[in-house]
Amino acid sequence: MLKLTCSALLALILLAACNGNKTTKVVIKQPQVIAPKDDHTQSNADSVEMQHLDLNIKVDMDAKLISGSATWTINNREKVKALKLDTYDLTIDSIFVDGSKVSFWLDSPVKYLGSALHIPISDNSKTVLIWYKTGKDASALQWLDPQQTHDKKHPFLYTQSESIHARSWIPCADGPGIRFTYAAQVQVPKGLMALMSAENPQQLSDSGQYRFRMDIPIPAYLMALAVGDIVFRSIDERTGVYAEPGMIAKARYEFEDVGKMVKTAEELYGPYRWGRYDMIVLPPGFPIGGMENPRLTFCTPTIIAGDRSLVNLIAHELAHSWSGNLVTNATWNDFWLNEGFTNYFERRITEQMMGKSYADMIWELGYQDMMDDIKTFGPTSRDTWLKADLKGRDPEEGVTNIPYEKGSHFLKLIELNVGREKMDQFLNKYFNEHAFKTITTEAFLQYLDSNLIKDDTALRTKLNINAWVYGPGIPANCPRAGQERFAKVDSQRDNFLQDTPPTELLTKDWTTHEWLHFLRNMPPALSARQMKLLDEEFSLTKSTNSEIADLWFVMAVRAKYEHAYSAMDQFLSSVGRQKFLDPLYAEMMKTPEGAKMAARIYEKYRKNYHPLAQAGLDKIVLKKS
């Protein structure tokens, strides 16, 4: 793997002047940045350009099956003899190239990657039509029976294509560096609505037929589909929210300020370039907080707290409209270029809207998350580099706090050293010049050197970029957010641990973030008496805030505070977000009695969780490799 420091990115050529009266001139030569090999696609999209996808599919909610056709418009630039595409558990019925039926073959499945589909093409082939259907193990798809939805009246389907799961519902070149436009025709049962990462309807179709267009090239991991009993509410002229009828009023209330959030983001880093920004609140099984599908963020119902205290997640998904969707990491080894930038941008939006002390709390909680991962991996682990090495591995293994938090703290360090004004000018230029393109870590570092660091050797030394990008752990120059509000929380925690009654603690105006800091930094195991005292005053077992509830239940398991177990069972039945599931089940698995409880609960609710969450929890609870 190529390792480049900013200083090593530039070759210095000294040209001695012919005239003795002239000083020696330093010419900086920019080396060519070579596109990397993406180890997570078996396609040959580096030879055959994937220009456009026409998708024509039927969604069978009863059979839990997607079937239909994918027609690719291609440009065989390298005049290769076959097109190779990614598939995972797809049945390929027939294929036509430029209207003529052709033979094809599938390779044996490769772990994580699926089976490469080989299609013979000629030098001048233009269209490849593939008839196919999905399999029962399609990793992107979660099929929900009515009882698994919020309203419990109709079935529901949603996709999660990131990182490499688009291939399980569309035969495609499934890599983040491969962009294409698409149009889709989707048939669903009458009475249900279909939505995609595209131009979307706001009203139900009487026929169950929906058409979509995405005229901006996107990678396959941003392909998305949701089908269910869904309604729409507008927020302003370009933002709105979709949800099940029983959830829509709560969702609309929670997202009241999203229109202002979009305007704030534009003030920071330029125009929003995707048309509308809408969100859909999915049923409980959605495995992540949010997914930045263009024009339609998919989000978890766990952010609906009733007091708008958790909508910072939307700031994160919105920021992806610049960092990730607009400028995309070339491979999953460069994932920090998506998530580190987005975390930084999200916190700038939050600071602008909520003030510095509020944003500082989010920075500090992120720092704590990062340090937890460093402790888990070990301070010298290769998995703590920003530039990842995921060859031969599931790219999901790279979705840790390292790309998010180490990446954003690196950008924060740059800001602190060059000043906010210069940092914002740099990022605006970066987003503009790389719009709708992909970028590698090495190309970004070269761009950083050429456009911000330039010949400032003192700045280069201060930043110590190589330690951040190509080194383990957290460099010594990592910035730390202000502790103004958390210092007050610390004093209240100390008071409690010194037997001050909870009734006397000063918690009246605390936000979610203050409560998380208060609970996170308690001793490893409080006594059952201490848990009871906190619960009696603050009703933590009954909390409707998922962030607080999950942390409280982890503490309850650790303290054997059985009073919370019934509520914890209910929580695990209605939440599918891995961020909450994994630590809670993992805590139960630490003791024999806890392991029995975990096995019992998981057996009841496993079907409620997305396949991606099931895969992770199988390892934790069932000890599957």
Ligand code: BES
The other form holds:
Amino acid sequence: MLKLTCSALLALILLAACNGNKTTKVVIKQPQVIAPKDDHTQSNADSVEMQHLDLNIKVDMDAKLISGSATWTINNREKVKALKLDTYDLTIDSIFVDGSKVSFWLDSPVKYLGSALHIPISDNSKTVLIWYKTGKDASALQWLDPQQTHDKKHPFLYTQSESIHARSWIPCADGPGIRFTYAAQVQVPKGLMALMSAENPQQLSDSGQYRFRMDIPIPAYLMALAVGDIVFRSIDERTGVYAEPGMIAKARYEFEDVGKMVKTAEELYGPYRWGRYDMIVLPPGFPIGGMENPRLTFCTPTIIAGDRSLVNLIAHELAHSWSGNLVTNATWNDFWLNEGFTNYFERRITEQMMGKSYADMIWELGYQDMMDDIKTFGPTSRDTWLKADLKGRDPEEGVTNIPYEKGSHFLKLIELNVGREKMDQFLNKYFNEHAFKTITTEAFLQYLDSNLIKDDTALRTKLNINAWVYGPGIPANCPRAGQERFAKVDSQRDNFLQDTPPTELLTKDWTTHEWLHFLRNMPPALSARQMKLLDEEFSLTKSTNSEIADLWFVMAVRAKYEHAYSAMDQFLSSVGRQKFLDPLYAEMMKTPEGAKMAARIYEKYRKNYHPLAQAGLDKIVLKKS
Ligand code: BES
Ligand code: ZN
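Go ahead and give the structure of the form predicted together with the ligand, now that the form predicted on its own is out.
Complete assembly follows, chain above in first position.
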């Protein structure tokens, strides 16, 4: 069980929240420290409040390093003798406490966690100024040469701080339960634009100097920076998109409905509290689908399908503006509170905008993903509990379909039992009362009990909460979405497998999701002849939809359908999203000739992938432990 060493101090802070063009003053009750035991930070932010960060850095695109200073405003609440911060492969040059130089030390690195930085402080110390530079192994940073970008003209840098990579570019107290405000001054080469998880520029600065402010306290995993040849296009008065010039028109088209999406989200769970909502479409090597950096979602270009069919990823990242960024998981063991809630919320937004039968398809695909993971882990595996146990492990080992899908299905179960109206009232209240706070699984369950279940013992028994949160596998009361549209897909698949020619299959109005369901549930290996028949009619090898293409290539490897191999090679050269790379390389590794092909392709394109993706693929393809 986690122990809450929560400070009773509630500070009233004045906060200027920008709402589009209007600036409103709002008062937020900020709990300065809520610090349950977090195994993934070596900092002592439970004793020393980390109130504010002033970052002053220079981004050197040639040397591929960030250097400068981080000044922390602190309150040594428990009068400790030293401040401990997280660092990962950082070089610390000098440290000044309230203007006086101090001697500090760095511990030797701990696996995954990096080196704890010890800084002597006194009872009343106020500011800690750290001069530092990043290292070659900075896990948050992806430095791109021009040829690795979309336009291939200028270098690019972006960060990915979740889960515990912020410490590789800023010395900080790197736990999701520790929040601070920040201001930053960032110098980049002239001609490039810099953006952060903050108030952002919309135009190039002639000097290459940019200033940022984030006046709402956020945890370190939401610190973000992107630098490159970037332009902006507005969508409506508070939403817009950034991308490289050659990508901006497509990105703007794809995201046409995002303004409406923000309004839909607000109708469900209350005001959007972060001012603007912008997105940046990153170069192809971005290792994940999207990242909910406050005010500026980072996303992969693989969702730019040309037909707006993959924008539910944006609904997901937007939903994190409530679940995650507003109410944050206290530790990575509570990750389902971020992602399960967000998955649920994302699908509520999608249902509102696209209708129930559409949202049901997304629920069903998620259900299938969840069942795949249960099969992989085994039905009794500890890793299938909602409450994770990641002590001594890389927190990213917890990023599976369990927190996302088991978490969202658990919430769906509650909704089905109490009714939508009560569920939404409960969630609105939950977001309001926990705004800008962190929450543990235990605190959430208690809140659920006292605010929704109350004295309904029959409901309590029916939900079987313990089995969901502290037990393996999928409880028998797991809900399953309506199969209205997928039932039709199933019958077309049956027809095909019984030799109906593809020209006669009824696929006319299918969306991406119907295609995914159709292909995913084919027998393990189709014959090369069956693959060819499908390909001739539906041009799957040439699909420009990344989700469909990826799945098709996995099937091609399985069926030894060589006709798709050169398109697959091209796909692997230009896509960096781990969700696509890992299963495809893993499929190739299953046979000796496939393994040779995987090794050959990986050798060519490894450098195109993000360091985090490389680490995963080194295990799969190069069998590195
Ligand atoms: N916050 C996550 C991404 C993340 C999680 C990065 C853990 C590092 C560690 C983000 O919101 C997310 O879930 N992205 C998904 C999108 C999807 C579920 C729609 C992704 O990238 O695939
Ligand atoms: Zn998410």
